[in-house]
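Shown here is one chain on its own, the form predicted alone, set out as structure tokens.
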Amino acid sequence: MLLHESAIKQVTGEAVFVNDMDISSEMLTGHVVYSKYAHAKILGYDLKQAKALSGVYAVLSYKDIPGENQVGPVAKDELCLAEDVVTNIGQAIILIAAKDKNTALEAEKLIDIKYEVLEPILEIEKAIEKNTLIAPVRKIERGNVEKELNKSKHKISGVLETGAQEHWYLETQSCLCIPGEDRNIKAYSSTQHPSETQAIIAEVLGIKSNEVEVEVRRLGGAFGGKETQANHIAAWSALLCNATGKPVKIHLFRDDDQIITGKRHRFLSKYEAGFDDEGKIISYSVELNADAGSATDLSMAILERAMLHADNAYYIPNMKVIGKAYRTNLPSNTAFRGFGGPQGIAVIETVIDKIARYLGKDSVEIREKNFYKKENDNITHYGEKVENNRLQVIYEKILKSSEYRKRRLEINQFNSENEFEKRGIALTPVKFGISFTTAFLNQAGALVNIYKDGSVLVNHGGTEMGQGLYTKILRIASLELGVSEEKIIVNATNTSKIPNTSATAASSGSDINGMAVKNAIDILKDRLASVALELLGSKSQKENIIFENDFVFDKNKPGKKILFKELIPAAYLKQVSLSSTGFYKTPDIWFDREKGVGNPFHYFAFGMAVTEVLVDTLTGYHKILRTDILHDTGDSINDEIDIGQVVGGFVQGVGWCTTEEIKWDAKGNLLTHSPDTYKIPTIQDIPADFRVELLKGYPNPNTIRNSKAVGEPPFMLAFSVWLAIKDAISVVGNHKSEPEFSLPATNEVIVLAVEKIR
């Protein structure tokens, strides 16, 4: 199995990230002066003293922006630098370029910004009260929800709060800009979306996109936090580079990074469900209220995905989803692994869990009762057919492999014998749609060059952020071209080679870029096949030429072969082009937002997890005793990388569900802005017994080598931890009382839930 292509370099420290680049002695340090108030008028400031400080090369305000003062990726409602009003703590006001960081900090002290403080909106409840909607209300509905709710024999309702989450990528936001001839500029950016970063830089500088080159070799993690918000740092670096005529690098200090950047969207969700004696949901109504922060960013696309995943793995004949996103005076919230899916799924999983407790049944029975079925009941609330449904097979396999039934009895016995320590167990599924829900983003480009010595250089539009995309692309190129992996290099992502790329997001990096690379290679193989036929002396058709194991041969005469490295110089001498672009667009993707119907996903990924926890009901401490995961990746391109993504996604989900609590004070100051105040999962939070398997024998049709995306879907499997904790709390009341529960389930939440039941 091919190792991650950068694994050794990253372990030894040889891998180069943006902050490792030391271009020249003339390189300057960029620094951002940001608002200390959540909402205020800017009355004025004087930059003369800061500009006069020795070692300072530029001090810029919005008045110094030569182009457009905007970094909003969709809606133009996010200023690059504040003008008259600040709308969140962390909003950039002034930029400084200096010889080093200390000089920049000294310059900041010489800038006295006068404010008139205004009242901020910091909570969703207040935003709802003030009706600060950032866009019209969205709705998806089928059936007659109100009528069927009224007819239902049983009904439940409630409110669920799901919290924010910090991306906590290891590499903070970074960009290095280098001036070229005329107004040309090159940016080495830690971005998931090089083409958008290119466009934003061009806009703020008032130049054309062909004058901006963005290159990305690797990112030290991103998780969605560098899909749009890396653009800010790139724009600031570019402005300083343009003003000074020197290379400028901005690399945010961890605390500043957390204060400046947006988070996963907080949601306040209201729900009502009607069901029968068996627990089959007849009607479901849910209102999803999202905290967008101070600007639109990707909030509406995120809200849409939450709405599209409000069903998770369950067929509900009558269903209504209302989506609302509100403006608050916090940094603009943004993309995060799952992209709204976790917030929508959390609500329906809560509903399933409550129905089970209401009926006195095991929640696995209620889940299985409501699953999308292979034979019928397989149309989502927005009208897409759930094809190649793996839910039932995964359910049956994991129920057996995890010994769920047996362990449930053992847990019941343990709980009857222990007063203060309780165990809980839960099984949760995920059905996750793969594709950008904005249809035109489902496209990718590639460039494949073959050199005269038979070596191959592959360029594509995806970015490598640790997820193993480059390794998968290398494997795909090797298999498609039939040459060994050591003959191929996957080059840095660069906008001058692959234009107009989509973000590496929506779990689609391998899907679309892999197909684009295949397209380029298919074109090259078609050209080379004509030369191969001549060299082989074959009268066969081009489609009969096989490229395999560094050889080329006619499948009808496999005994006669020529080496790939001999074919290439022969093709060159015959003036055959050894370079080709490739392109791919995902087929049959569409969605009518007005009607709330369509086919927004190319396919669905499935998975399930069973988790057992131990909870100390006196302190709220919990320990994950065991987790079993069975996840569907189709025919995996690289098992080890896919398992790594399943493990990583699950553990990051555990953090959101349990320990990662973000708090602001009454003025909008982020209180959890550093490693000592914000608790991401550690080795102690990983299941003591962790069993992860990929579903085998279920290829995924019409995708690159029958594989499936794996980046985001496993995140939602962490709900098994969250609901196992709730199951343990419920034991205190003999499963007769519904615990008051929110997300994350911190020690405090656990203790308060236990006390209310007692």
Contents of the next structure:
Amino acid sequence: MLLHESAIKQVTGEAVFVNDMDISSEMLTGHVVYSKYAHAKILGYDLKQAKALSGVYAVLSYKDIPGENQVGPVAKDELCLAEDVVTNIGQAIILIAAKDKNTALEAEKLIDIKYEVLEPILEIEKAIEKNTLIAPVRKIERGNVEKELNKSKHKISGVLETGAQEHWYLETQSCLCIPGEDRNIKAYSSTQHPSETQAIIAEVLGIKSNEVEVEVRRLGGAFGGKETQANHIAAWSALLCNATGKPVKIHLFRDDDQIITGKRHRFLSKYEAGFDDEGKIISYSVELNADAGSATDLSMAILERAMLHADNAYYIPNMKVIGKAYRTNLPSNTAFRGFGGPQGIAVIETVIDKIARYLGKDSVEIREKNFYKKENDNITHYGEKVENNRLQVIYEKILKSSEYRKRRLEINQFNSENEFEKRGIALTPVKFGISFTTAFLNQAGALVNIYKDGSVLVNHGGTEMGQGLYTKILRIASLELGVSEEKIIVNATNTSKIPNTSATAASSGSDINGMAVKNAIDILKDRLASVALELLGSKSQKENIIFENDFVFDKNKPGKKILFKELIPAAYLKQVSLSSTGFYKTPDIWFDREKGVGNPFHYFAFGMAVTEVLVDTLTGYHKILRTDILHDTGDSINDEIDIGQVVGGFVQGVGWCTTEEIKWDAKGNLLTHSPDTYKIPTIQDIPADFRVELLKGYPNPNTIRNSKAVGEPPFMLAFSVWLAIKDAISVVGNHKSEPEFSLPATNEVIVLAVEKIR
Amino acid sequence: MNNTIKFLLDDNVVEIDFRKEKNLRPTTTVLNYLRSLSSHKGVKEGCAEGDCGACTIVLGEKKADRKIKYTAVDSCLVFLPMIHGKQLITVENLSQKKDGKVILHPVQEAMVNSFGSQCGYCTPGFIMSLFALYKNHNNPTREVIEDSLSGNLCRCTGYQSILESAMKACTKNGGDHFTERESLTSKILKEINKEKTTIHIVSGDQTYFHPFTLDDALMLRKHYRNAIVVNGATDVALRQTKRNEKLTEIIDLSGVDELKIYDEEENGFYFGAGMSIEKMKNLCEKPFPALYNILKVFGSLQIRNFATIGGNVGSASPIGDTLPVLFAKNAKVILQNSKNKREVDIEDFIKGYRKTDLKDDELITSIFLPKPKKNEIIKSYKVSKRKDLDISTVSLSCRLVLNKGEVKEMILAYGGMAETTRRAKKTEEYLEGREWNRANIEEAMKIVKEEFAPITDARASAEFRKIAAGNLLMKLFIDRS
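Condition change, the form predicted alone to the form predicted in complex with its partner chain:
Below is the entire complex, every chain and molecule, led by the chain shown above.
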């Protein structure tokens, strides 16, 4: 068993995060003054008094930005500092650098910003009514949806609200900037996307990218929240660093982090489905309306992934998906594990669940009936073939291992004997497309250095945020180079070592960076093989040279071996380069956004969960009695790390589905701005009986060591909890009427649904 | 000992003289103090309000028998003088270096081997909660583990691996290098604790008192009538950490042992106002199960270890967890000034939203709970979004006396339904003298819904609160049928 590469440092408190870095006694604290109104004109402010306060080193407004006042990652519609209008509460207006936090807070009190309040748009319904589309409407369509809907024997329709979600990474956003020679600047940022952070710092400072170095050793959790929105904090620190000539650190206070940064997109989805007597869906039409917040950020890519996952695991011959993202006066919503996938999947899972109730059947039968098949019925609504389909094998295994049918009967029995406590059960699948849907992002770089003593330093473009990427890269490097792990170090991610990287996102971290590292090692092995042939006195071919367990040998003469650490100095003396870059691009993927067709994914990840819950219908309290998960990770590079991702993703999904409710007041103030009111799961909220397994014996072709991405897909297995709760509520009305249900299913939603049904 | 506090850290007695410290104030939290030291950056701030546990540290306190009692607390809520005379244990103290090799503590080793850390930011806090669990429980049940760790949030692991770590680690009766040093530690702490004159700290515009006797505390209260009185400060600290208020005058009662008493008398029990919620919880398990059930879901273990019953009653929060059950129990609040002592019924003590009958020269010294009566039924219920470490949306405590199937006496005390804990008098009136049956309960459910005008806030809507208030009556009925 290979342990997490930082585990010992983490348990002893030695692992260093950005906020733990004390660079010098000169280091200043950066502070951001943000809008208190969701939509307002800025009439004016005076910074003189704040600037005059002792201990204050800089007070900056947009006028002090030497470069572009812009931090938008894709669309350039997001100001670094507000100019004459503010468009959400939490939008940055003024930056302060002071000797400490208290001084910065004192300085903030001396800044009186005068506003003229304008009317905000805070609800999707209102945004729809005012038609505040942030980009043109998107559509993916196959077959003749209207015609087939009209012909369908049975039809259901409805509206589903899925809520926002706060990332609640334990480490709030942080960045430390240090001035260098000339205009150079070095940033230690808690970012998932060092190259973009580098580019944005360069843009706001009006300097070139080669003058900015961004380094990331580890993040204290990210989950998508630091994919684009770490850039803001980095840009602010860089501006203050540039203005003062001193190191400046910004580490957001928890409440500020929750108020300033965007969340998972709220969706308001409208659907209609036509199906036959058996529950086979013939035609499905869905309109996904996303709350983008005040700027574009990644909203269109997120919307796209929601549209591409509107089918989840089901083949639907006639299908139309409309996607719309609306501008509102809330902080710009952003990436969050699943990246729109959960919002798209929630709707089709609701449809399946409703069909089952409508037809009086068990929902697993409806699911099975509609799964993508292997030989036919295997083309998605956007035209990609579902290859290496694992749905049937997972379904058969989990139905058996979870004893679903037997427990369904026991649950029915329990429910008939208990008036107010009800049990529910649900099986839900996930099929998740792996790759960035923006095809060019699927590239990665690596740099592998071998030093004369035989030690190896691996650099790659991915960031370590708890998902175990460095541990996997270490394993990959060790196996590919045939050198034991203690001789290898995976270095902090640095833009000076690996340029032009993509964000560590879309679950792709180990897939693409692992391949890039392998590519670098393959190049090195090719060079070293020539030297090895000489040392072994062999006339064999380079391809026959094997690197394994710190030895190098000819596979045809395994008796004669040389040590790797002896080969290296020999290679050095022979003037062989011991350093190589590596590169990888995911092959054969493309997507035509105009037509809504393509092959956007390299492959699909599959998984299923069966969950049983107990619901107290009087208080809305629920307990997860048991969850079984079977998840496909191909040939896992590290079982324990992959299981950690499955369990962690699932529990994060449970939070989104149950207790994590975000509320704003009528003026757009975030009411749930701290863990006092925003409730992520605790140890008591996990399944009492939790059985997680990885699917074994199904290698994934054409990936690094036949493995599979695992970061996001398990998140969506939490729908089993959500629908098990709905199943329990539905018992109150003898499964005859459809509970009024939304996501998250808080105790309030549960009690109100029960009240209506009773 | 003016201006100076002493405690044990890294096996050394640390003396802080606030006159000499430029960056430390008496209300500097232990978290911020530790993070100002380059050798103690393992402790993390995750929320600055005691909700996430990333800042968990363990305090060692001398017990009577040369043993040390280990308790986990949230260092973000603890003011420095509160650790005077104690051992401050941080994540850096757990592992040892021998012959250049790191020897991990059993809880650290279990976390490493179970993949209990992912991003690692919450890990030091978990390690410290696990350490306290390790010292206090051998082979703990899952319930005990959950209870010990529910004050630590993790966003990566989904907790399963941490749960497994706890099960693996806590099997050695708490034995470790702290045990080996215990008698020495105890001796050092005894020495520090000899001095019993009030610590009086003046620092900038702050005045801070840390008395050791009730008499001293009452005299201070008499002379400094505007001073904020704290014990655990788990509520007051937020005014500083969250709202950046300057707390100028403080009387800190955490050093007064007389306020931590527990007395059984003929008619009932006295719980010292300075008793921790955790200790009260443990004492209540047998005699007052309804109170025990509420205290069990009061905050987290870290909060319960520091928060006091006097503080919870004195803050008079509309959603204070203990108040409804104290109403149902007809509890009395014992108040004292430098001359007199008086007893007030809890219902008369609570005057409104965060308002009480406490005079500006008085302290709450204890809470009196009458002994359970044979025919009385006391029940309590709490509705919150999350089961643990969450504030009540609605809570109900009731006292019910039945006589031949009829309601003889009834108290229905609700939290979360009004600006303060409030009895549902109309509903009580309706039920009194009526048969204890379902039809009457269903009628009472309708009455209670109309009796209150609750608010809609971040936690729940008014509509939900009303329905839940009624439903809790039904829960009571089922429990008693």
